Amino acid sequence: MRFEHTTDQRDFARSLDKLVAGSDPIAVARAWAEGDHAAGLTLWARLAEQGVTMLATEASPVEVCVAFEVLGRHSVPGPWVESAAYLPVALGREVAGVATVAVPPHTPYALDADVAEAVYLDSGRGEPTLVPPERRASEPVVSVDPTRRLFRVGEAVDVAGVSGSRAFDLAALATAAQLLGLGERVLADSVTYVTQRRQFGREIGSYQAIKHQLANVRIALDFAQPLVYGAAVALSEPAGTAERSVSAAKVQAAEAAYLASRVGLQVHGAIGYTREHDLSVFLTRIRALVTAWGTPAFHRSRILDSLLGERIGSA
């Protein structure tokens, strides 16, 4: 299995890269959290020019995953997941402007049902239906992630199905590869940190215990990676263990970027604990994405009833 990127998928997320990093995605983000989509949705513009929104039906997991890892570093707002990875495959089609779904239990709300221009419900079909607007609440949830804002839009009554599609399938393995991306930007700017911060006359990034710490996420985030971009492969593929695949992906790059807030926000000290510093909207979107489709517990027991399955078939 080839996990190395090819050159036209390296020029892809530099490219991607340049743009959101040249669009200030944390104040973007800020705005959003506070209700004001405008830069948000003029760099959803801007990145819908770019095929990010048609990767899903043009494209591989392989790409998917290569925009979404961008999108995670620079904790970029919006429902990407819901609009570029679920709707496309579910519905057949790449979805025009900004659309949002509910897919009870493991994503039960719809994300930024406000600014979305076409709300969607899984019920467990598999087929997503349009909810009408007086079916949707008009107050937000309240969200760990401020940059999310939830939204009821109606009860399921079936869930079925739903999570061994290949759908729900792509939008776990996108919000894995969000978190890959914001595991990346949590140790980089940590280690930036540690470099510049002195205590007792020395850089803090120089005693042991602190390199220790942030060499333990650089060997969580080592494994994450290939377990994300071989689950994409799996996932091309017409039948195989891409469920059982995408699920390893989904637990291993969960605690790699978790491990990662927890380190970060300790070697940054109190200063991590303030909404003020860039760290926050990085440490609450990883907790907010932990459990987005589908929490820890549900893939490993994912993993488990494939494990056994191969074994009761086999014997």
Second form
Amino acid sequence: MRFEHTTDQRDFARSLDKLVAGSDPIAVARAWAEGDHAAGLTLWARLAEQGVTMLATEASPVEVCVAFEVLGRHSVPGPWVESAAYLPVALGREVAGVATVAVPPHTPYALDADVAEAVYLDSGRGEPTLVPPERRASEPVVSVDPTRRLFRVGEAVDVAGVSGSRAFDLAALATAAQLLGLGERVLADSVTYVTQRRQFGREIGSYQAIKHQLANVRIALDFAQPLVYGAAVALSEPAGTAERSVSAAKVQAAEAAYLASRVGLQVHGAIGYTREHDLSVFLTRIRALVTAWGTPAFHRSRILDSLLGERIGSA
Amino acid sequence: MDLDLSPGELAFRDEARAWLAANVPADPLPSMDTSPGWRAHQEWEARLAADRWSVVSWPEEFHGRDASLVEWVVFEEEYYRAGAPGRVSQNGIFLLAPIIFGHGNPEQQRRWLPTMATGEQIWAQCWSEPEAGSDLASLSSTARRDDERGGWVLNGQKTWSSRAPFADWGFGLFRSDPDAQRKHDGLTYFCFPLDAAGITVRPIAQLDGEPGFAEVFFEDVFVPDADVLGAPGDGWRVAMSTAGNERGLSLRSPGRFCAAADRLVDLYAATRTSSATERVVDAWIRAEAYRLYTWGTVTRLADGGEMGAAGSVNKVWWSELDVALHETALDLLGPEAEVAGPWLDGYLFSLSGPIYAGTNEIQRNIIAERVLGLPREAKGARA
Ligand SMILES: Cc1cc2nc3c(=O)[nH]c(=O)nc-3n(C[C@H](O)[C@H](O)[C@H](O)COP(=O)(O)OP(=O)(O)OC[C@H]3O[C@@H](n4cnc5c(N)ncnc54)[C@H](O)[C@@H]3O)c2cc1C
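Given the form predicted alone, corresponding form predicted in complex with its partner chain:
In what comes next, the whole complex appears, and the chain from above leads the way.
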């Protein structure tokens, strides 16, 4: 029993973090939102070189989460969940280059289909199928997160099969890990801000009303983290209850990150309510990911079904 | 990273599981805050101790099994899953014993630990005073030096001492140096029999009507030097090493929350009250988070790390989880919720969680200041 990252995993996180932090990821995200993908694709290639796109097939879900936590912390744009979590598992091989997929009903739109070299649709009948260029709609659907450029790819068919697959679970878990990183980032930036900003002659971070809100975020994130990595460990094992562990991780990580975003905005005051401030890059991403790859309601119902099924099974 | 138990740990778990299956009383014991319930719980402690299950993590010479931290958590998981009774001895074995192991001399260890392990002597924590709750260091009960008799004379009043109405011994802090510069200095940690001359224990009924705690009055109570824990004047430091235990890992192992969450799902399966569905799932998720968080803590501690202020994060989580679990169960019970039963008992008890062991407001102050590094609020308002 060793429920802690290994030294290798920690080193991997640190090196990815250094790489991303050094590439001005906020500027990358802002450009991506404007439709200028050059810097984002350069960063993509460098991360792929570090192995991020092969983790799903070559490493364990723990490493996948380690990487996605870093992607979240810097709000790196692009269809990472699609290319580095869902598709490699669904197709059974590493994806070369940027790819994306729509998995209706949970992920009805293909993220960044305008930059992806391959666009797939997974309707739960075997492997995801390639969407021919003429069937990719050209007008993006506007997301709350301007870096998420969403595209309709053909008809959405409502199928249940996909949401029980390992590919879906890894995608949901990677999203949870990203939310964890996003939440940690917003908390860290908020702590920095409240120790600098002064009102009524003292740092606002010395007011208990502010402190307790930030303490609540610390608590929520501290308990989301073990659910994410516990689900990663569960997903590494052949049988068991990994599905509901993934759902628990997604629900709690989304809740913690969302709390971080609400509190983060509140303690920043009006400056936080501007597009100009970097906080906005994280807030809108968090809001988008709360419902991406399975809404909280969907994941809660999966947990409940599993718990009740267990009881019927043993009765 | 993994969550696998070693073959030795699995064997330990199986042994514990088998023993509990064979020994846990079929019917719940009466409340430990009544005379018959107290006796029944002491008998249960004796039964646990007879087969060395009362203090698994202690050394073998003190009735323990030298169990590792992992094994302790495993044992607790099994204990609560088996529906075993609450621990009447918990103030002693979880709060005081670590101090006796760490700061007590060999004579004190031999004198106090074995009877604590068997439940023969039950201990009460006498820390809070009427004017010193959250601000514990502002306590005013005094200890006056008596060189002639080789000891100290205690005066003052403690309050909210859990189990004190029936307990045998108490432990607490007294101001031994009235001239100390800081309020945290000049405090000394004492142990004393609650039937000593000059001690009066007045039981106080809790929200459930039972005398779960008490006021303890000290009038010229003599305590020999042999019953001082740690160095005189060093009481705050000694005491704070127990506070970490109370808030952190020891007092609330995940076992009881996981077991309660399981019972909550059972209750839901039986009632299917759709308006509470989401809260049932959330209670289960939060218990699961607590279980996994604990494994992370156990790994860190096994690597030589310290609990530190993370104990405060823990305390807020389990106490609020406990309330949420029980509130949800009451909602599922509908009109039956107001009628006596285990969920209602558990609910009333859960309400005290955000208050005792340092209120959750104080814990949040600690998290903000010591974990997040935020500035102190103002002079005087220190956690
Ligand atoms: C069931 C139960 C069992 C207990 N058992 C024991 C026991 O065995 N031994 C023992 O010694 N004590 C025991 N206690 C007492 C417990 O430790 C105290 O109640 C607790 O420390 C709070 O102190 P208080 O009740 O005096 O509240 P106060 O300190 O008066 O606090 C009242 C309110 O003010 C808030 N507050 C106080 N200071 C601050 C601050 N700086 N910032 C923000 N808010 C603040 C508190 O959070 C609380 O909400 C028990 C209590 C209960 C309920």
